[in-house]
Amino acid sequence: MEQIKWVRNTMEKSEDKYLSVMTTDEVEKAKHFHESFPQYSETPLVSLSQLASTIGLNSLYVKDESYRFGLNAFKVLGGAYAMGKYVAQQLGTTVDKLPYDVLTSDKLREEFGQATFFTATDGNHGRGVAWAANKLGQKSVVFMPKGSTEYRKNQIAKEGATVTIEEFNYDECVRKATAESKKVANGVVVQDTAWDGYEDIPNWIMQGYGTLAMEASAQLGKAGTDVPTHIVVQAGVGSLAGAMVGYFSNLYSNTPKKPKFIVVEADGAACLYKGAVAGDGKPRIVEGDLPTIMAGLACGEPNTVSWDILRNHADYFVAAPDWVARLGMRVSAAPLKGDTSIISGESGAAPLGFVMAVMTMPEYASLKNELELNESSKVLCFSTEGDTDPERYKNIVWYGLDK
């Protein structure tokens, strides 16, 4: 069995200029925007208290994003907010003046006109962009990487998008989306990865993701955990990880003891981990087909903004083999008596799978000690998607297959 790889963050700090992207004030604007949607409701923070006690933790919480806007994944938070911010920018106003009922009005459509939003996706982000574009009466074009499933493609098409599965990886799809957007009038790339010259929209997407962090922090407080000791978050390009680490770093900036931030990637696409291993502060790229069942994490080129946040504030980077995700999926689906079941997809289950492996497998005892995971630990994980590919989910959870 492939081993989990990990590295402690020893990179020299940068000037940390991007932490301000995820201030509580900025995230609050995004949350108010999302709250204006009739589809909005707070997703559950599940306390797995029986499991925590059994594996030797004080408490274990999982933020369950399978309920988000009826789309079975968190990604819509970023795409919708970025599109709202973009429309506001084009109209010379601010996003707080564009709640859902205004954004979707005939009057605004006349003022703004017709745009086509382009994106690359394994499924969740593209579906979120397509859904938001459809609600706003706009067009969307979605490119999916090699290996994407027909089911996920069809879910995006149902939202009115033009969608294709390409013969290359995610990062090449990003480049295609960018190139194609320049060929049409009012073509706009809505991508959660940043590069030099393309930062505003990725920053807005990260702020949109902040809604789930702000919800989680309030829910933790109600549960009696003001500050968790450990926050474990998955990463593809790193936008969600940067958003979560950035938000909680700002939120707990005056806390005597901050949480340990642990970033978990798919071993087949562990660009952040490789950057941390190199230790020079420069991002690294993983090329090729990026083989992993964690389709949402199969990204080989980091978001430069989130990389800078993680470089300064993440404590550990982890490269997890696929069995870690499968373990997390099964434990989520069949918890101990008294705990709530969570339908967690391949990318969604990686953090919980990692915690389970570290707490229960003897070969990771030294990592458990290094991370100070023990009976005093209060751990927060994120399940970012439900069964976004139901057949694959059943194959893994019901039949014990690899994918």
Ligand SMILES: Cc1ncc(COP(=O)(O)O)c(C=O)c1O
Given for the second form:
Amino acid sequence: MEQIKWVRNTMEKSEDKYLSVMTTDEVEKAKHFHESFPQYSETPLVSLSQLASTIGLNSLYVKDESYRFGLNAFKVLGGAYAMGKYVAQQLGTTVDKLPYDVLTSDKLREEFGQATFFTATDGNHGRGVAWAANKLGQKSVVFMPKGSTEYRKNQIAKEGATVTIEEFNYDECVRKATAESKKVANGVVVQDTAWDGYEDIPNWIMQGYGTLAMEASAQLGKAGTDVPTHIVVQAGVGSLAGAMVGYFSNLYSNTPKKPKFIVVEADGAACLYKGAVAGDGKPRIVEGDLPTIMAGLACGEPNTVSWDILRNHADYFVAAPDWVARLGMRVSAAPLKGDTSIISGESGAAPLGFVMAVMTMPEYASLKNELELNESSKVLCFSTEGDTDPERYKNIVWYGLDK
Ligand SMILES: Cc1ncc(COP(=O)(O)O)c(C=O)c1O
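Target state, the form predicted in complex with the named molecule; input state, the form predicted on its own:
Everything in the complex follows now, all chains and molecules, and the chain you saw is the first one.
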């Protein structure tokens, strides 16, 4: 069985200019915006207390994003907020003046006119963008990487998007979305990753993801955990991880003992891990087909803004083989008596799978020690999607197949 790889973050710090993207004030604005949606409700923070005591932790919490907006994944938080911010910017106003009922009104549509939103996606981000564009009465065009499933494509098409599966990987799809957007009038790229010269929209997307972190911190407080000891978050391009690590670093900036931040990637696409191993602070790229069942994590080029936040604030980078995701999916689906079941898809289950592996497999005992995971630990994980590919989900969880 392939091993989990990990590296402690020993990179020299930068000037940390991007941490301010994720201040609590900025995230508060995003949360306010989301709360104006009729589809909005807080997603559950599940306490797996039986599992925690069985594997030797104090507590283990999983934020279950399968309940987000009826879309089965967290991603819409980012796309919708970025589109709200973009419309506000174009109209010379601020996003607080554009709650859902204003944003989706005929009056606003007339004022704003017609745009086409372009994006590349493994599925979840594109579905969120297509959904939001549809609600705004706008067009969307979505490019999916080689190997994407028809089911995921159809979910996006149902939202009225023009969607194609391409012959290349996610990062190439991003380049195609950018090129195509230039060929039409009012073409706007809503991409969930940043690069030099393209930062506003991805920063808004990260702030949108902040809503789930802000909910989780309040829910943790209610559950009696003010500050978790470990926060484990999965990464593709790293926008989510940068958003979570950024938000919690700001929130706990005056806390004597900060949580350890652990970033988990699919080992077939572990660009952040690769950068951390290189250790010089520069991001690294993974090229090729990016083979992994964790479709949402199959991205080889880091978000440059997130990378900077993670470089300064993440503690460990992990490259996880696919069996880690499968383990997390099965444990989520079949909990111990007294715990709640969570429908967690391949990309969603990687953090819990990692915690399970480290706590229960003897070959990771030294990692467990190094991470100081023990009976006092209060661990927060994110399950970022439900069964976004139901056939694959059943194959893995019911039939014990690899994919
Ligand atoms: C379900 C799920 N989890 C996690 C991620 C990772 O997010 P990011 O690409 O921002 O690192 C994605 C990205 O598409 C996703 O779909």
